[in-house]
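Take a look at this single chain in structure tokens; it is the form predicted on its own.
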Amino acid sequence: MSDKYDVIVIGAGPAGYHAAIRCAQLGMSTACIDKSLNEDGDPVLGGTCLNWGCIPSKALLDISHKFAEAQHGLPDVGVKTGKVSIDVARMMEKKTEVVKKLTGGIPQLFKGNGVTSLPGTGKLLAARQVEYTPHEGKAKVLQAEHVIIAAGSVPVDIPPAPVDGKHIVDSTGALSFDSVPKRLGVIGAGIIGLELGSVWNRLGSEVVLLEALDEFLPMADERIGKDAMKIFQKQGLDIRLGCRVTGAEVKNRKVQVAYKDKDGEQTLEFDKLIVAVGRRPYTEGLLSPDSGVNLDERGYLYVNDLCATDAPNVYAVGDVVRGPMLAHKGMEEGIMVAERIAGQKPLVNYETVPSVIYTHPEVAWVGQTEQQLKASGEAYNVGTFPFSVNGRALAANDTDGMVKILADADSDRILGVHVLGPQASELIAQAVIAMEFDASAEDLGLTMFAHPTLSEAVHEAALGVAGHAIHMVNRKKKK
């Protein structure tokens, strides 16, 4: 192990390992420090996303969707399956197999690109020195020309519902139940709460989501949020808004939850309770007082638009800095910083960061919402198209939802795209590409889409912006 590197990266989640690999590709001597250990106590790369977040949750979402489809969807199209049951132990084994395959690939990528992997903790000192403490051994001070901090985030704890890891769990614990809870409570009806609630609802749990806000999915387009809530409620999710949890305790292996809503004090009893109220940046033990890196008022590492901190040649990327806590946002920041260190001048376009909720139907969006445009006073046009009249969606018996496109009233430039429906996570990429090239709704409308595809809903919504949709009656545009 060298004492000096061109770049030291602290954290090997999506933001960190992308940054480290790109730095090495650009010819810089690079080391990446990460403290994560797997369930066997062995060092593991990939951060929360690959180990305890994005990947394992998607594995459970896909498995549980297959189970629900076998129960309810297949008989509707003439496929008889007989009695269907879920093997929770095997489901968890499969989740683990997926995680190990992906996380096991990162060391090979590091090796192939010449990145030095350093299992243990890293602490930034003054003058770009990093105190590295291996899991077994003594601390050592390393020197870097540049430091990239990608320490990630952790679940938010709330005092009324202390996590015990057994009956009251955070999002990580909710991915490892050994049986299907009969009655499951979820505090928070945001992205994480909806995804986890959907998994266990599909497998047979009676799920109640308690959301403190009075509005459902306020970060999404209002119409999309309202339509999504109706669909999720029809699926069996009991979503209660305006509910502020005031206490939770375990009695006789049950979780007693107290909360306040518009009608006053309420209580509910659950077999398990998931606390899914968000995540916070992980900064514990990360910085020495003289590191030169400052925090903002929300506890994030302060950075400018280029992810540079207040300390010279020290950068921070991913969940530990401002902006949405999304793996792909961190990846792009990590690559941008690596390339800027190498003298290139890339930028991250924060106006085209897509967001996805991996329920079924999926919810995805990029750009501005209609409520944001109304608040700004910007003139815009709207085009929508429902999956209920899309040929591919009808053939697949998967017709819930719609595509909605917002475009500037004068230039026709696409300002926002919102999708509720099958494969929304894939369809939104078309919108991101279009917006990256400053496309107009007319540009999308003039583009040829294969038939029959779900993508045609995007095409029709784009045509609908100008009132030219073919497969639905267009609303007359106000003059």
Ligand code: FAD
The other form holds:
Amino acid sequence: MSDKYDVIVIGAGPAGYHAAIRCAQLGMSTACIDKSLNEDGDPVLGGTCLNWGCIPSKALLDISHKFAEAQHGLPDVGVKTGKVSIDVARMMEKKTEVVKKLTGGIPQLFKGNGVTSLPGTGKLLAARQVEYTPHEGKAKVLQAEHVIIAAGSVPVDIPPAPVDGKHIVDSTGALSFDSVPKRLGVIGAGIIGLELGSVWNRLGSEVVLLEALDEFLPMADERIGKDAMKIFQKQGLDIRLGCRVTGAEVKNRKVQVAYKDKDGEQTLEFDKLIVAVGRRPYTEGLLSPDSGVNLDERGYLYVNDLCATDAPNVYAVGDVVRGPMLAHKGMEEGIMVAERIAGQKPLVNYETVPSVIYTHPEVAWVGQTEQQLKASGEAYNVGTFPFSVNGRALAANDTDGMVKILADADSDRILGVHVLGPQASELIAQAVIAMEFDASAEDLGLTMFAHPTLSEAVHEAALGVAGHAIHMVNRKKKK
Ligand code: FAD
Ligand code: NAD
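Can I have the other form now, the form predicted together with this ligand, not the form predicted on its own?
The next block holds the full complex; its first chain is the one shown before.
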């Protein structure tokens, strides 16, 4: 192991490993320190996303969706199945296989690109020195020309519901239940609450989500949020808004939850309780007092638009800095920083970061919501198109939801795209590309889409902005 590197990256989650690989591709000697261990106690790369986040949750979402389809969807279209049951142990095994396949690929990518992997803990000292403590053995001080911090985030705890890892769990625990809980409580009806609540609801749990706010999904477009809530309630999710949890106690292997809502004090009993009230930046033991890196008022590492910290040649990317806690946002920041260190001038376009909730139907959006445009006073036009009249959605028996496009009233530039529907996570990519190239709704309307596809709903919504949608009667009629 060398003591000097062009770049040392702390953290090998999506933000850190993208940064490290790109630095090495650009010819810099690069080391990446990561302290994560897998369930067997072995060092593992990929951070939250690959091990305890995006990937395992999507494996469970896809498997539980297949289960729900086999139970309810297939008989509805004439496919006869026998009695459908779930083998939770096999489902978890499959999830682990997917995680291992992906996490096992990163060491190969590091090797192939020449990134030195250093399993253990990194701490930033003054003047771009990094103290590296391997899992076994003595600490050593390494020197770098540039340091990129990508230490990620951890779940937020709340005092009334302390996580015990058995009955009261965070998202990591909720990805590994060994059986389907009969009654499942979730504190927080945000992204994790909805995704993991859906997994266990599909497999047979009675799920109650206790959300502090009076509004459901306030970050989504209001109309989409309202429609989504109705659909999720129909699927069996009991979503209760305006609930302040005051206590959670484990008694006789059940969790008693006390909360207050508009009607006063309430209690509920669950077999398991998931606490999913947000995540916070992880900075424990990361910085020495003289590192020169500062935190902002919310505990994130302070960075400018280019992800530079207050310390010269020290950058920070991903969940540990401001902005949405999304894997793809961190990946783009990691690549931008690597290329800037190499003298190139890329930027991250924070206006086109897509968000997706992987329920069914999925919820996906990019850009501004209608309520944001109203609040800013910007004049806009709206085009919507429901999946209920889209040929492919009908053929697939998957017709819930709609596409909604918001465009500037003068320039017709697309300002926001919101999709509630099947494969919204894939459909939103077309909107991101269009917005990245500053497209107008007319540009999208003039583009040819294959028939029959779900994408045609995007096309029709774009045509609808000017009142030209073909497969629905337009409210506003324009020439
Ligand atoms: P992380 O992935 O958290 O990685 C940070 C790494 O740094 C970790 O391995 C950590 O051990 C290591 N580290 C920290 N400090 C040190 C140190 N001092 N020394 C050495 N190593 C250190 N996002 C999406 O975009 N799509 C999704 O579908 C999605 N699903 C999710 C589902 C769940 C259940 C959860 C919890 C999150 C999900 N996310 C999703 C969010 C996503 O996982 C994060 O945004 C992403 O992992 C952040 O990447 P990161 O590289 O910044 O940090
Ligand atoms: P979140 O911010 O999406 O939702 C947390 C919810 O909990 C909010 O609705 C909030 O109002 C509520 N809440 C907060 N305190 C509460 C309390 N005391 N009682 C009841 N409700 C309370 O956070 P999350 O769902 O924990 O997810 C964390 C992060 O992980 C998110 O920021 C998200 O970006 C990321 N993530 C992304 C995906 C994805 O991209 N599909 C999936 C999972 C997680």
